[in-house]
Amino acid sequence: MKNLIVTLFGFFLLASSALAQQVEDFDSIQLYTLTNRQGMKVKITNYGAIITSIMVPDRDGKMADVALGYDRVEDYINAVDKPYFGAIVGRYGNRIAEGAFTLDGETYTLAINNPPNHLHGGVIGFDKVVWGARLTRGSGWQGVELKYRAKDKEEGYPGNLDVTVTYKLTDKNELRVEYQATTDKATPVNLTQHSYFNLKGEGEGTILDHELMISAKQYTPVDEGLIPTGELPDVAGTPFDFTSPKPIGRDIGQEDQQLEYGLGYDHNFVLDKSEGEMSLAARVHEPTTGRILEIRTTEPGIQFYCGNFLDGRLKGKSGKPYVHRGGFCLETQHYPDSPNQPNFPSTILKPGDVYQSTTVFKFSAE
């Protein structure tokens, strides 16, 4: 390959004690270029394995970074209102009711970090430690492995659980990313990637004008505490019918139940497609740009998030504010509050058995 990955030691300045409190292994934290033979190039750090960069083309070739985020680790550390940016969460991410559930007989009580219910692994899931990584390469990628132990009762969760996730960035502006977990005790796992994008580049106002496609039929409209009913009605003829593109802004301002329980979209798509079938789960185009954004998965749903909570406070890389609706999450998953929802696809791991899952973004320009 025409560029080796580098790896930048000393990822960030952490100078307070505040900070050494909260993460104990702050030393080890680093940072890993991944270029390719396009000019792409994505950053990631150990630190809660998080993408910290994704430096795309635009039609013109012009090159802009198109996930938000920090320039420091301690914003990551210390952000008041942990928007999750470019993380691996888990050991479930989306919200689990209560904080509770029953498995083979026992009831687990986890972490209430979204009052009333459990959100993305609790008060430090997966987004809030460090992991071990190490470079990898094949024919046509390079990438980043990384590794963590989460422990029997953390946060919780029933199990030692050893998981392993993969960023692979490949020549055709690929960006793959592998999970693969094994347990020591039946627990529910639910991994995902948790980026925001704005396809016109991060900070330059909303994405409101993004015109998405959702491969789904079907969601799974919540509650007031944005915990699935169970139901899975169809989207036609609801703000939720993304089976076509449309710009993000057309519906949200409807009147609807469920807009106002999400303050916006933050509801989980469920996808056309088999069971462990690698399909095409969303497609993103921005038309001042033309990039394009497509999101492969073998996962049977996604949870469309359109930054409802971003509210112009936080600054990102550019020093540029990001504003209400100022980025997208589409989170490959399993659907929220699975191990409450019999109906829903199981999401518990047992002892012998192997996690495995694949999502890939995939960027281009018209």
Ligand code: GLA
Contents of the next structure:
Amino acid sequence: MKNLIVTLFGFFLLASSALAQQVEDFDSIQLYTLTNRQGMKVKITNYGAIITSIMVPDRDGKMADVALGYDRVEDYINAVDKPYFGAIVGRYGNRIAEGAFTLDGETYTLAINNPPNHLHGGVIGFDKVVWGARLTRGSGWQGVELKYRAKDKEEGYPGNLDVTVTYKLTDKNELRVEYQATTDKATPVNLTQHSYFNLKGEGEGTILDHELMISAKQYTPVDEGLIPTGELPDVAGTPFDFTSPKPIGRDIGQEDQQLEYGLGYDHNFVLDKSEGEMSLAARVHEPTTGRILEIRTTEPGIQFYCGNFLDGRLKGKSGKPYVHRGGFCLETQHYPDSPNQPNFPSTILKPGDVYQSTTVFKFSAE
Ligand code: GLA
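Starting from the form predicted alone above, please write out the structure of the form predicted together with ligand GLA.
Time for the whole complex; same chain goes first.
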């Protein structure tokens, strides 16, 4: 059927030799377009397993691209300030304190790429490598399966880790992200999806009027370096209470030490659920367009980051600047720094076990 045809493009024509040196197999970088019966369109590249575009209708059927990003692969490779637009983050999403952890009696040291800590898998994390990719389809969906082998000691982590991430666009306007990984040596694993959304459309101002609900009665407060203190306080009575929907901007200006540390929201929320349960983690509603994003996940946590480091210097696909708080991320995950926090759910994958995680981004409008 015509609307189920998956198109495959060579990604961006002009690869300079300098870029070709940075990325070994530049020629194999592709852009895949998934479509569904409702006209939704999602673009994914095998560079960093990045979602580059998500076209969704508003309440009047008007389409807009709600994902921040670039339209040239060079811009992803050279990105200033490394915003991780749309990428799969690994081997460990978010921070590991001082880039060190001890496992089975051995201490491992990782790059300090967010001084004094390690962030998002290191200098060349899963967001900056070329993945193997193939198109795949089933009843009511079409997708892209991406594979990457992170070698033993890559970015300092133990074990060869074989990762598969499958993106599936369904006819119900859901974008499913299915993660799987196996290892030959015990290692921390914490994979996430780092899309920035603006449900008005990318480049259409700030996200402060978006109404957000997070299914979390607790969160993990942090120190100045954004490492969790280990406590799990209640959100009730704090700016972190999103248990009922409220505009993201309502309490963001409150005097609060946690908001100061994060320069706004940049915190992990402890989802209300039993272990491994697939449940609603967050719901976002944009009042002017009526667009809604619901996120379901099997993960125990979600990092809510509201684009505090965006400052208008980066220009996106339409040439419009990405202003301060011009996009939000809701990164499903295990809690930051888990390898050093014995009271947090474990992120250690052992040989013979299979890491499995699923997150669903569902779009609608009302
Ligand atoms: C995550 C982190 C933030 C920041 C962004 C990328 O959300 O928690 O502090 O590093 O990624 O800019």
